[in-house]
Amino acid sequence: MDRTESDATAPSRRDREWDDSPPTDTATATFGLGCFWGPDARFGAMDGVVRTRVGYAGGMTSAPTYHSLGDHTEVVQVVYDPTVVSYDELLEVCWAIHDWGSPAHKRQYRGVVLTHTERQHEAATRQRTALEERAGRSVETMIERLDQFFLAEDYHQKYELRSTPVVGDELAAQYGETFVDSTVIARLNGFVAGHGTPERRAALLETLDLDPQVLAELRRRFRSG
């Protein structure tokens, strides 16, 4: 799909990146890549990702929780704008940020691509095969069709941001029920974890009306991330 804006009046990529109003057409990808906090931050920092959530999937246990996970796996679910970032590009990040060559010591942390459509399944299988051919060894990450996704507890959502002193509580209170699904919050969660360029971090802060103490702490994390 052509990613250029054909309409001269359409918002720029930068405008859309900080916009909490999702585009009309989005797609969803789901990955199990070990502990879900890190992947949540990594994908959240990506241009074209609209929102991220962490949760549990890939098993048969009903109503899993963190302390009663059953046979489920920790996963991150990514809603994205396919005119900005493709599923293949998300897959490339998937392979890069987890140990695909070793079996997980627990099912909770296994590597798995949970596909939503037949096209996703074919793309994941194609990339997995290509990776095995390049590496000359087996890829232990499984490719399965997603059955159901269970949202994880609030304290797991946007963990890097929630664990930032002052910032997490302030933003959770300000955004309320929209905290988990906010594009801005997804970006900040990724940026405080060290992802994204200094230019993108600064550009986002320019758009936010936050308490000076919160902005100062975000800038400190951005520098140390």
Contents of the next structure:
Amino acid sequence: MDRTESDATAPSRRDREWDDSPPTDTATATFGLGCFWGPDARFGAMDGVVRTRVGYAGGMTSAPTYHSLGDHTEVVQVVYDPTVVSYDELLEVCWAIHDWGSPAHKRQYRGVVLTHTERQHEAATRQRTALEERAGRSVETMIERLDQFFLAEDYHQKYELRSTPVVGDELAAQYGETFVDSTVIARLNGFVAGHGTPERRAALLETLDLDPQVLAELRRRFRSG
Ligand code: MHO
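Okay, that is the form predicted alone; can I get the form predicted in complex with S-oxymethionine now?
Expanding to the full complex; the earlier chain stays at the top.
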């Protein structure tokens, strides 16, 4: 296909990815996959994911908090650009990173796909059935329609990054209110947890204007990760 003039001047997807202004046509997905710290990092490292947030959902009780969850479950909510990553691809990651074969002993950690649209519901149901057929055993993970999502406390957001010495405090201070919704922060959270490739990590660091101490610590982690 020939590149038109407007294609040539439009910012490439790669430039756009790090600029922290998400594409306009995004979609949202919500998953309960056990403790939400890990999935926050796993999805945050993925191309096409523009935002991650952790929270509580899947129950009926009001105003859940970490220490008063009611009947809710820990979930990660992912905003993504469907032209880069599909809902089906996000679902594939779900099956790979949680124990779908055994019922959770606590509702807090149950496996659940909380769908936002009928198309998501159908896709999740289709994959669940296919997985059962392939595995020859039942999938305990539930598929339900999302009702309400409650944002978790700050200290749970981007937990891997926040608990990284030097880096966590410095970036939380630098980004302030925008920390939780930032694409850059989502990527860094995934990268410090060991996700992503050396090339992707290096490419991100190059675009950032970071305090030298923070940069040095991130480089050190990315080398050892
Ligand atoms: N620290 C807990 C999980 C925390 S998660 C936010 C554990 O590893 O058991 O529920």
